[in-house]
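Single chain ahead, written as structure tokens, the form predicted on its own.
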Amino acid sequence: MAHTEAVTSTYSPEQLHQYVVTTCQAMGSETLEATLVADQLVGANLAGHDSHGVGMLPTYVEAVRGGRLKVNHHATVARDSGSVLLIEGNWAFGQVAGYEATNLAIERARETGVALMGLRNSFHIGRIGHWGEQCIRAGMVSINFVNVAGHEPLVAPYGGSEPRFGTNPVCIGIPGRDGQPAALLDMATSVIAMGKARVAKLKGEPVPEGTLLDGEGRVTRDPNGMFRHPREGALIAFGEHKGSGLAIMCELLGAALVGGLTLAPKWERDGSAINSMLSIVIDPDSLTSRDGLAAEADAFLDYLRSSALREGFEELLVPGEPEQRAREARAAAVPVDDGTLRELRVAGSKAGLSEETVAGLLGG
């Protein structure tokens, strides 16, 4: 594909947060809902995950307009039995359903030592690390398996050339001291998330080698086929059979086990982004102690960092450190590429904002 120089503007986190809040309120969101959506989207940008940041807002606007995303809906408890909670997402904003469901799981883990929580039928719950961080702030360990349904599959299974499942993320969070993470693993089971292909397309850039297949099943760096109708090509699962196998387990644990939608073709694919999630939330005090876990994690991670470096590497990072560095680097200015900026302006207008309001919030 031809490479074009991406044009990028910068905005303060507060500016982007206000734009998301204002756009959601224009669609009818109450203040708390609009704030939760903005907190997570801008938080993803700050963490360096632009694929799950404010660039998702146009998708939400279209889903609200199409009736697939329900404004001011909330999670409800479908089953409550001891340490087990089954939560119905009710097609609500995932930022609301995920927040409410995770809070319920944290409270149950405080009571019983561990909570097994299934969340089903929520609209896009965004960056899964956000829920791991919510648990970490409460001093809890969390393990999360997630699937994505409601749209065409995106990722080819190992050995296949056609997509059969979504990017199916896994997140594991280990609390450290003072509500901070000792380690936070948050990853798609594809080499790159679909949102990263979208960002590359909007910037006019190629994706990294070994991340995409074209419509003929050949490896390509051109993301454009993934956005044609019908879609041409597929994302590649990471680690060959290992990532593919983990993605399959996310589909079965994250959705089938909790009564959510899988990507089996019997279910409707209307372009929605419907998430289901299985979360295991553990109170460290039920097994060792929070302080004991933090101390042992510190000792092990210090030992890990003491390793001699492999050729071509300048440092060794543990899961969660790249996000923390991104937050420090972007604390005052978040980059937004020109393609994403155009989509944000259009989304604001479709949500009901005047041209003057859009210009006042995003500039010119």
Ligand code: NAD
Second form
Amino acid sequence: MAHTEAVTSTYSPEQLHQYVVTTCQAMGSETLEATLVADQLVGANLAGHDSHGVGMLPTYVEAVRGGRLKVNHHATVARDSGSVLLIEGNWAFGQVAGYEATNLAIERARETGVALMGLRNSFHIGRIGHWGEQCIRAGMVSINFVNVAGHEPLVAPYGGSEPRFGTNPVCIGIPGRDGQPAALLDMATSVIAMGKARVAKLKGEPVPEGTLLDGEGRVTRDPNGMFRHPREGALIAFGEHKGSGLAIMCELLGAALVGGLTLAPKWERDGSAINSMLSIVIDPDSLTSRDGLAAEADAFLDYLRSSALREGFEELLVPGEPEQRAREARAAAVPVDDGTLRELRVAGSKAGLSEETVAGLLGG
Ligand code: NAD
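Let's compare: the form predicted on its own is above, so bring in the form predicted together with nicotinamide-adenine-dinucleotide (NAD).
And the full complex, kicking off with our chain again.
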């Protein structure tokens, strides 16, 4: 593949936030909606996950223009029985539906000790760790299984060369002290998220070894086939049969169980990014106690960190620590590669912003 040096500019988080808010408002979003979208996208960049950062905005603009993503729609309760909640996403911005559904689950877990929440038919809910963090701030444990439908499958099952499911993320958040995570595991079940292949393509860089198959089922480092029409190749599920198995369970728990869209071919694939999610939100006070959990987590994680390092490793991190470090490193300046920047400018003007407004917000 052609390898070009990636050009990267930096922006303050506030500048990027303002660009997302202004673009959403140009499409008609109310202030809270625009703010929730910007909070999550910029939050993902700050956490080091550019794949789910402001680079998603062009996809959202196209989806609004195509009528697949509904501005100013909200989550509604479809079923409510005891500790079980089924929430309809109504094709709303996932940042709105995810926020509202997670809030409802937190409130229910406060009352009943645990809430089982199914969210279906929401547009892209982005970085799932964002919802894990919302629970953590409320002192809640959460376990989240998510599928991705509405578009062609991306990931090959173990032993297969053709894609059959999405990057189906799993997120487990454990609260520590002061609203901070003790640990936050948030991962795609593919070795790399599709957005990371998109970022590599935009930067003209190869993807890491062992992450992609080409159209013939051979391992490749060239991300371009994934963006051809029709698509050539597939992402590889992490952890061989075990990761592939977990991805399959995300499809069955995250979507089939909640009545959401799976990637069974009977469902329309119009290029949308539709997420369904099964969340188990647990109030630690219903089992041990918040303080008890935080104290035991500290004790265990201190022991974990005391392990001698394996050959070739310079440090041992707890899930969630890489994101915390990225936040510290990026607090004042978030890198945005040139390809993403170009797409952001186009998205702004498609949303209705004038050239002057785009230039005023993004420079150049
Ligand atoms: P990743 O591989 O960068 O990290 C996965 C997890 O491993 C994180 O919890 C991280 O803290 C932890 N981790 C990373 N390096 C570590 C280390 N050296 N030691 C210990 N722990 C470490 O993440 P990913 O799998 O590329 O996923 C990226 C994002 O994509 C996630 O936020 C996920 O929610 C999101 N995603 C969303 C969708 C969707 O449809 N909405 C689909 C797929 C992925």
